[in-house]
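Quick heads-up: it's one chain on its own, the form predicted alone, in structure tokens.
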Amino acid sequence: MEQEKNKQILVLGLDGAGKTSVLHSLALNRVQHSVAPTQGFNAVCISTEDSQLEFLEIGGSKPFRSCWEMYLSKGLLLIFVVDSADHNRLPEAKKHLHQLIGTNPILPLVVFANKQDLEAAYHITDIHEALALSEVGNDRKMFLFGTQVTENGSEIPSIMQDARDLIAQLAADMQ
């Protein structure tokens, strides 16, 4: 059973969606912007009251997307981050998301509709529709959060604290 402990929470999404900023903000409980795209992998450990959560972010640019599926089988749950203001790339994000979840019908899914603070951002109901989240399957736990990482150093919004608590609960349930 030792191997079970190595299961990670996967953080995926297209390049520029804000995966690293979201992940670091969750880890630090403070807004932490990242401007450089992730080249390869970014592992972050977050301690909660009950456990250690291991997050693995995989870069979202084209060369890294081919790695995504290999890690799904090792995942406790999938966090998929989308840029709510990048309307042109939502169909591409939807395609990749549905390919991923198609290979694992019970993996819990948490979607972060990121950059909600931008004027052009789609509301989370529009993101739900654009990503066809109603089609992800009835056996899967699925959650959608509208997130933003605004001012560096400020406390993360309560919705992100709620998301972190939910992620910890889902991870505990899956172990």
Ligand code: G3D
Second form
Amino acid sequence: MEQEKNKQILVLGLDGAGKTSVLHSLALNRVQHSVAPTQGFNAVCISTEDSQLEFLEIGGSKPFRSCWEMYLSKGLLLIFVVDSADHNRLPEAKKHLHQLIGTNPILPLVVFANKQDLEAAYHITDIHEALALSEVGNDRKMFLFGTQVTENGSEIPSIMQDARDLIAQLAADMQ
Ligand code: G3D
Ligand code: MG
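Moving from the form predicted alone, what structure would you give for the form predicted together with this ligand?
Below is the whole assembly, all chains and molecules, this chain first.
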């Protein structure tokens, strides 16, 4: 029975947004930059006080994006990571996000407006607007966090710890 349940937390977003860096930092509780672009899939298991969370990152480069929707039906919730300073590609990120969530009106959504450390980064209110997050649907739980993965080895910012707690809670609610 257990195996039949959806357990995976999907981590999607354009290439270079910071998906791997965010995931590894959440797992280690330490800031950890990604060293290489993800080819294909990256599975990360994170233990919390009362559960194990399985995260699946699917590479964001074009050839892998067609895989995204296939995995959506198996996901507990969707984490969508954007590079807040990559203004030019926000419309593309928005398009993909809306395509993804369009297939599932209740899948909870957690958006990481990443790279908040960069001077050019849009504030989360602008990211909310650029990604049209007010249009994700009334029946969907949606959360937006401003995140940054900066000094390697330092403790992750408290907002990322909060995000991890929230994700664990949402995942528990969905099971
Ligand atoms: P992806 O998994 O979404 O493709 P990665 O993204 O985690 O591989 O990160 C892509 C690049 O962005 C990496 O740099 C990584 O160090 C950097 N990065 C990730 N998060 C942040 C952040 O919050 N702030 C800043 N300034 N950089 C970040 P390289 O140089 O290896 O391409
Ligand atoms: Mg990656």
